[in-house]
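Here's a solo chain for you in structure tokens, the form predicted alone.
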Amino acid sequence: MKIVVIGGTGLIGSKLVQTLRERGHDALAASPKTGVNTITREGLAQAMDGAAVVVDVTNAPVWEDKAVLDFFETSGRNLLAAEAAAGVRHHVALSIVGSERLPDNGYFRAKVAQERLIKASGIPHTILRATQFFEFVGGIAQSATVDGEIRLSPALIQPIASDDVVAALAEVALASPVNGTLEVAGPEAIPLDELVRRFLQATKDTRKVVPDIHARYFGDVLNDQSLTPGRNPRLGAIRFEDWLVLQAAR
């Protein structure tokens, strides 16, 4: 079966392409690096030719509010139109757990807009919302650093390894569309400040983490429901401590 992975050369996409090929499928890594651009539409129709499933794991190249919204809306419209023309039978999109609960985060608002386009398209679809990746914990720490001190909310977060996200995406892509939203999260919920503290300890970073219930997470104040899944999510198998050990070994 031909499966097109939009964003197929990125962190998630490259692993997903490899996983699908190992399972015997014709997985196409589609990105500007391979001549497929969902903004300009370059190579898009050719990529869709004969595709049964399209998995969209694109990541916007910018984070400014208007630019990221324009990216996901333009990319989404162009991609869905190309899929409709080609008769694609299943559109899978990777989104973010809690995106509608953090309205002051421009990136999250853009993901909500992307989901809206998918639901209105009429194409059979599955939206898989994932919690934050372990791989981005260092970036969270950096974004919250002021004068060498990291101020973070103690609200719960349930982060996940990218390998577990890939496993869930592969399963969804090879299943029937649910025409709705599923969630995937890591195996344990951890206070955000504690998560970053563990990361710093493992990487021998001496910055101090200060818990602050008023600290903003990319624009929003958090509570324990902001970055954790709802009822009955799929849970990944890789624990944060095990992932840290693996990163150190690498």
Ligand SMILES: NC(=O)c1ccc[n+]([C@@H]2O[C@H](COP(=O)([O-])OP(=O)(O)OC[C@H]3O[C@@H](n4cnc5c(N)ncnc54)[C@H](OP(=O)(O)O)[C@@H]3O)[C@@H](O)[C@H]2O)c1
Given for the second form:
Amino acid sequence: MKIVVIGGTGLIGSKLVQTLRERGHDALAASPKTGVNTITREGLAQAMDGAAVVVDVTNAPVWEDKAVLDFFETSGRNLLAAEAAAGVRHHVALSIVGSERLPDNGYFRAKVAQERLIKASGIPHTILRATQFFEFVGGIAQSATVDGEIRLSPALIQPIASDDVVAALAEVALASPVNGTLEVAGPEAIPLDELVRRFLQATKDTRKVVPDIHARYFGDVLNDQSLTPGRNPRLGAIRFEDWLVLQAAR
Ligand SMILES: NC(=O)c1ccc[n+]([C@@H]2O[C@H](COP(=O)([O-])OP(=O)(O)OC[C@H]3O[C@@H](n4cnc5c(N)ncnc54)[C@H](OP(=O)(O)O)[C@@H]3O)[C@@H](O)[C@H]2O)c1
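Mind sharing the form predicted together with the ligand? What's above is the form predicted alone.
The complete assembly is shown below, putting the previous chain first.
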């Protein structure tokens, strides 16, 4: 089966292409680096030719509020139009758990806009919402650092290894469309400040983490429901501690 992975050269996309090929599928890694651009539409119609499934794991190059919204709206519109023209039978997209619960986060607003376009497209689809990747924890620390100190909410977060996201995404891409949303999260919920403290300790980073219930996460104050999944999420198998050990070994 021909499966086009839009964003197929990125963190998730490159592993997904490999997984799908290992299972015997004709997986195409589509991105500007391979001549397929969802903003300019370069190479898009050609990439869709004969595709049964399209998986959208693109990411915006710039995360400023307007730029990221423009990216996901334009990319989504162009991609869905090309899929409709080619008769694609299943559109799969990777989104984020809790996007609609954090309205002051411009990136999350853009993901909600991306989801809205998919739901209105009429194309059979499955939206898989994942929690934050372990690979993103360093970025969270960076974004919350002021004068060498990191203030973070102790609200629960349930992050996941990118390998577990890829496994769930491959399963979804090979199944029938659910015309709805599924969730996938890591195996354990951890207070956000503690998660970052463990990451810094493992990476021998001496910055201090201060718990602060008022600290904002990319614009929003968090509670224990903000970043954790709802009922019956799929759960990844890889624990954060084990992932940290693996990263150190690499
Ligand atoms: N980070 C998290 O914690 C998290 C959690 C849940 C969901 N997600 C979602 O996961 C998705 C994938 O994230 P990621 O970390 O794998 O992203 P990434 O590593 O930054 O990769 C982004 C991909 O998008 C491609 N791309 C950029 N502009 C494009 C365009 N105009 N046309 C086609 N492709 C384009 C890039 O292609 P080039 O390599 O050619 O530039 C690259 O392949 C995102 O949608 C994100 O919202 C992330």
